[in-house]
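Below you'll find only one chain, the form predicted on its own, shown as structure tokens.
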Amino acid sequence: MNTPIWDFVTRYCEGDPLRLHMPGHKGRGPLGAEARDITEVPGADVLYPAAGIIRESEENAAALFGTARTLYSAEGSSLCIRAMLYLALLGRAPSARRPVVLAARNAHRAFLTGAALLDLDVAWLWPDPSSGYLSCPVDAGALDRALTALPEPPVAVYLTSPDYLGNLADLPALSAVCRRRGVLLLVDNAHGAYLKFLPKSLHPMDLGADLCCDSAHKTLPVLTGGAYLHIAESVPAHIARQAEPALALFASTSPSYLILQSLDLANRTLVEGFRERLADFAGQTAELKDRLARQGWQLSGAEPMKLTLLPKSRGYTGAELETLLRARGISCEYADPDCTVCMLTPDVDPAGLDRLEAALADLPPKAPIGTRPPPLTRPEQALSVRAALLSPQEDCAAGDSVGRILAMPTVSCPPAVPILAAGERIDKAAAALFDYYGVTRCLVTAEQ
């Protein structure tokens, strides 16, 4: 596997140029990486659209993902997410009516945001109440009377899989739907990009998504920010060969070549032995999970390189559990009163895995903890999600929230279902949610 973008980096250093074009550190700096840190000089292509050695990385990119094109994305899956929901907003029949995708409540809030500048309106796929808030489950029954329910089909539907705590959807089935229908399937892969490398592939681009985004440097070795746009051969040619304008529409012109080398080098990567070293590493992590399980730690979800853990039934919040980690040199990815969160790659080693259990057998279970979230309810969608974003806003006690219509949607909450979506109004079940995950200030639309 060639690495393009590394090489003309490579080759522009050892010239050693008087560098009379941004960025402003000139190729010095205290980091070490400012002599790889260049813009789009002669030779370096432009991102946006990519024609020479940016697109012969990608489409490596796309050859180690066996997609139609495969783009990148030095701003993460946020940028890719409005891109897809450009995407799908072109793909839409005319209509007098208002564009309309059906998502997955479990939506990461640049979907929200994406909808609000794309002025889209979101018909939510709700999880069943027993779910709670840690998980979003959407089976192929209840996707098709929720697209039957709709005065006409939506753009899209949007779905994230696998979730933050590691729960994978149904895609073969959820797909099947979407295609039956004649909708377009967008899935918000951005903890997943290594699935694809698995011995049997879970990526949704094996699994019937048209659309989807992965954030390479969450779980593949990528620089953060590092992340790839995927499109189907099922993408209509009218709306793939827009992809490039759709991500230039919101992305910086001034792209990281820092993140791109490092997209460009995990090509390299994921054929020189990953596969081999993921395979070893998933039977390794599925033991440790065995055997927390024996050892009476209770854990969620089946995404392989996810550890989530609920260790209430062990006497600690999830919030505790990970402060008594952190106090041994272990820090997770994310924790709440519920769960904590580790993520796992090849790159941590046997060794860690140990590190881990060993810290957890130090500590003693204790007197269950029975507390649990208030039980899930469906707040009134007051606002469209733009105009509740872009109206005036005030900040204001979650205590004194109630009956106030929320605007921006950046309150804590579960990493699986918000409490609340822009737009809808503040009632005393969401307050009391507030409460219950520590939520002490929100922005709310302004009275007038």
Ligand SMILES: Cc1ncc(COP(=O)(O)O)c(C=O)c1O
Contents of the next structure:
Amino acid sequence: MNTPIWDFVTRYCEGDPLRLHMPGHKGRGPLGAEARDITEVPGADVLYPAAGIIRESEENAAALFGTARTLYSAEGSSLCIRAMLYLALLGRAPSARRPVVLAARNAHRAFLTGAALLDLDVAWLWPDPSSGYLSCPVDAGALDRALTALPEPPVAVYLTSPDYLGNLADLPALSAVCRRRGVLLLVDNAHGAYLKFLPKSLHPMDLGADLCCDSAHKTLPVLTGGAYLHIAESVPAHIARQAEPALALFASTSPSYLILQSLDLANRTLVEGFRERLADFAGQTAELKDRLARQGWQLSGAEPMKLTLLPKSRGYTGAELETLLRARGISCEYADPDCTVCMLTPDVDPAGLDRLEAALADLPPKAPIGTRPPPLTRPEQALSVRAALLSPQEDCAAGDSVGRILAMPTVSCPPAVPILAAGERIDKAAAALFDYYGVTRCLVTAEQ
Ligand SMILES: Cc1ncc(COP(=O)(O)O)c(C=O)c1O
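Mind sharing the form predicted together with this ligand? What's above is the form predicted on its own.
Shown next: the complete complex, the earlier chain at its head.
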């Protein structure tokens, strides 16, 4: 597989031109990466719309993922999520009603900011209360009933799979409902770019998604910020045609060529042995998970490359376990009172899994911790997502926040299902959750 962006920049650097264009570092600096950090000079193409080397590289990615079209983002899945929502809105039949997107409650805040910017209302697909805040399982029957309950079809169904803790949605069943109902299915697959390359693909584009974003940087060997927006054949042509304008609507006009080169090189890496390395590493990880389970560690989530430990059964909170692992030179992705999340890829140091296993074996089991997260509650929607997110905001001590309206969700707390979305009133139950998750301050809408 060729690497047209990387090759262009190599030739450009070899030509050693006098750089009288951006960026200001002129190709020199302390990072060592400055020489390759170019801008949209002649021959380098532009990102939106791409017609030269970037387009060629995107076509390589589309061939790898088996999509009708794959577009690059140098600004993460966050950018792609906004573009997906805009595209869904474009496909809407004329109506006097306000547009609604039907979304599983475990959505990332980029979804909320996108809905706010596009003036979309959100109808939530709630999980069963027994699943709490640690996962958001939605079954096909519940989706079907939620669609029936809406006064008119939503602009799209929006699912997050995998989520931060490694839970996978039943996409084949859920996409079948969307297809039958003629509703677009958008999937936030920020955590699952690699799913395409497992021996049996679990990638949303192979399981029925119409539009899907992947944060290549989260699970593939790609620099932070590199992401894909995938478009399926099933997307009507008049919507698919607007994908680049949709990205351009929200994107910077100065895309990072370091990130674009990284996405470009990843195409070659992915065809040159990645599948084999992933299959081998997934096997080792599955064996590790089995051994840990036999030793009494409680694990969560079916995603193969995520190791989510629920260590209270061994007498440790998630945060304590994270600290103990850090003291042993192991740096995890996330921890909260209930869980510790490790993100794995075949690029983990070959001895890495052994180190992790040895570090866990070094921690003696203690009396189980019985505390559980407070049960899932449904807060009152006091303002629309847009009204809340776009209103003046105030920083407020969590302890003083009861009765106020949340303006901006806290970053990732808890990571699967947010305590509150923008526009929802903070009640006593939410305040108890803030306390449980150690949230001490929150952003609320300003009182006039
Ligand atoms: C579920 C989910 N969706 C979307 C995003 C945003 O992705 P990015 O950081 O690539 O913009 C994240 C980031 O952590 C995420 O966890």
